[in-house]
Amino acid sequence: MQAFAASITKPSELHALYKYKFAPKSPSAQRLKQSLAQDALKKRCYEFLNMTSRSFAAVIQELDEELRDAVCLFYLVLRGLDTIEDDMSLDLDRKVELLRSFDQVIYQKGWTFTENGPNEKDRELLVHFDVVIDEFLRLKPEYQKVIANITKLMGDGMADYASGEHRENTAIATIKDFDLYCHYVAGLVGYGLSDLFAASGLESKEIANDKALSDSMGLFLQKTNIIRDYREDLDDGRQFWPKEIWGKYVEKFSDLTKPEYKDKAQACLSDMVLNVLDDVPQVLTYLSKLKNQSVFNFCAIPQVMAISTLALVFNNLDIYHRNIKIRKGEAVKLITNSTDMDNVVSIFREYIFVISRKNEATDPNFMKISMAIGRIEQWIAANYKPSQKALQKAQQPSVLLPILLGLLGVLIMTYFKDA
């Protein structure tokens, strides 16, 4: 009920929540359920997936059968690696050793890890990692090769950062280092997913060969999350915003939370958002090249979530004091609508407009943000051609609003009648 209450003034979100709540299981979900009922090992892996992933579990389980298990295991392997990197209680030498050898660990039957701190949130995954390894070894060799290769590249990158390369003490120093860090932890995920898509035959080799586009898919998500998670990371002693940006505005990273630096904090935030906006044209280019429906949905949903989050955090000083997120009704609406390029472009335009409207002329980054928005619109004008269906839909009057208002009126009358 809380989600419905939060979206009470948003009829389209109420409609999405209603459909989501009462929708039957998709054919993919039904087939997965049948498969897991006959395979205890695989079932345990999907239990770990649901346990460790708040956002990706549902979209992974909607992938075509040929690809679904490989992406599930890819996620769990990288989650295991990430759990080691995140654990600040691990001895540094031990952490670096594990990060650099994790691509070999996934071939060692029976390997488990119990050295994480008791409060590490995904500790349980590594305690039972032998289950993940057994299922990984059942994948096709071409899928194993992709996962092991990305694990090696990511583990080495994480180890470099953990041991002090590309950083000043515990902080990321330059924008170049920031891009490199995001490449290691997210851009490489884009590489691996594109390689898996191509290896499955569901997408062309072109998708795997264009590494710059794959990198941008990961960078856009990671950078947006890093902006959103400022307060959480600050409280945990982590610092991912590059000093090259925040150092223009304050002496200490934590100064951004202080009332006397409010204007500086706002300018710094817009500078961070500006850095992310430059990835949007590449994200839209990548999505436009996808052919398989389940792959498109899988890739599009996180990206529309990211642009909505970017619009939410832009010029929103609450990020310096608490973790903020979009409404559940808004998220469900985005998930159900991200089915084709017509809808995805429409969603991006909607949130780019929100950013444009919040962009203040007094902000020192006003002109640069306006130009970045212009480049996104320029990409859309030059590269996106609406489908016939989209053109017809644009000419039709919407009947959704009066229907939802009528339903809302009935619910309110029923509530007061029963009260």
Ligand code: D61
The other form holds:
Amino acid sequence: MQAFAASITKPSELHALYKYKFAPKSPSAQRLKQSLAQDALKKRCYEFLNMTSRSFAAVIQELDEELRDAVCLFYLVLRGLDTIEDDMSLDLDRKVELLRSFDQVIYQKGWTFTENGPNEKDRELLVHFDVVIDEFLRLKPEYQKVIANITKLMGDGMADYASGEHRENTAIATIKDFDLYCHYVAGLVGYGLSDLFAASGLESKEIANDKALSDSMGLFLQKTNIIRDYREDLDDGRQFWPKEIWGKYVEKFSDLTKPEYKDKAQACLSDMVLNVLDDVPQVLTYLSKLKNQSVFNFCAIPQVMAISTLALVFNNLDIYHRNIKIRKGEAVKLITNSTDMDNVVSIFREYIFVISRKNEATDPNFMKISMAIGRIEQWIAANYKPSQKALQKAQQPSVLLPILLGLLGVLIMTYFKDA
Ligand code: D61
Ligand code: MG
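Okay, that's the form predicted on its own, but what's the structure of the form predicted together with the named molecule?
What follows is the entire complex, opening with the chain shown before.
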């Protein structure tokens, strides 16, 4: 009900919420439900997926059958690894040892883990990790190999950062270290997914060759989250913003929350958003190469959520005080609309336009932000050819105007007739 209230002034979002709420389950979701009815272990894994992921569970379950289980297990294995990395109550040596050996743990039948702190949100996943391992070992060897390889690289990367490498005290030092951290925890997910897409035959081998594109798919999502979660992370004693950026504006990371540093905090935020905007052309290039509809939806939906979140946090000092999210109605509208490249490009343009409108000339990063927006517009102009359908749609005169004018005419007529 709350979602409807938040979108009360947005008819298109109300319509999307209504359709989403009462839409019949998709054929692939129904097929999944039937197959899980006969497979208790796999059913538990999809319960873990719905338990641990708000943003990826639905799109993973809509993937074509050939890929769905592999991506689900890929998610659960890495979420398990991340649950060890995120646990600030774990002894550092124990944490580093586990992170560096997690690619072997996933081959140890019966392995479970109960040492997480009581408040670790996904600790249940590791308490019953033996179920995940059993399902992982049922995957085709080529899928197991991709998942184990990425788990090794991510585990080592997380261990390096946890043991203080690339850090100045608790802060991530340089922009290069920031990119490397986001590569380890999200760029590598892009690598692995492209390898799974190629191995499944649902996408061309080429999609896995251009690593930089796959990396940007992860970096854009992770960096947007890191900006949005400033306050939540600060309260948990975690810092992911690079000191090379925030150190230009304040002495201490937490100073950004202080009213006396308001202008500095605003400029620091736009500097962080500037850093993320650079990945947009790569993200659009990657999406424009996809062939399979279910893979496209799976890849596009998190990216359009991220650009709408980036437009929401840009020049929004609330991020220093609380966790902010896009409206449910807006999210549902984006999910239903991002099923082809025409729509995805127009959605990105829309939010890029929101950012350009919020960009203030008094901001020291005003020019750089304007240039970054210009680069994205240039990419779209140079690389994106709207489909025939989109062109026809753009040329079609809207039916709305004649209807509105007709209504107005009737109203005026009745008014003067009574007068
Ligand atoms: C296409 C489609 C989805 C993609 C993609 C390309 C490229 C990268 C990603 C998804 C990953 C995006 C990560 C953004 C969210 N950040 C986190 O979850 C952080 O943890 C990162 C380490 C574990 C990665 C888990 C993951 C996430 C999404 C997946 C996946 C694995 C496997 C398959 C499909 C999607 C964040 O965790 C927040 C939390 O604890 O809830 C953190 O700790 O920084
Ligand atoms: Mg983490």
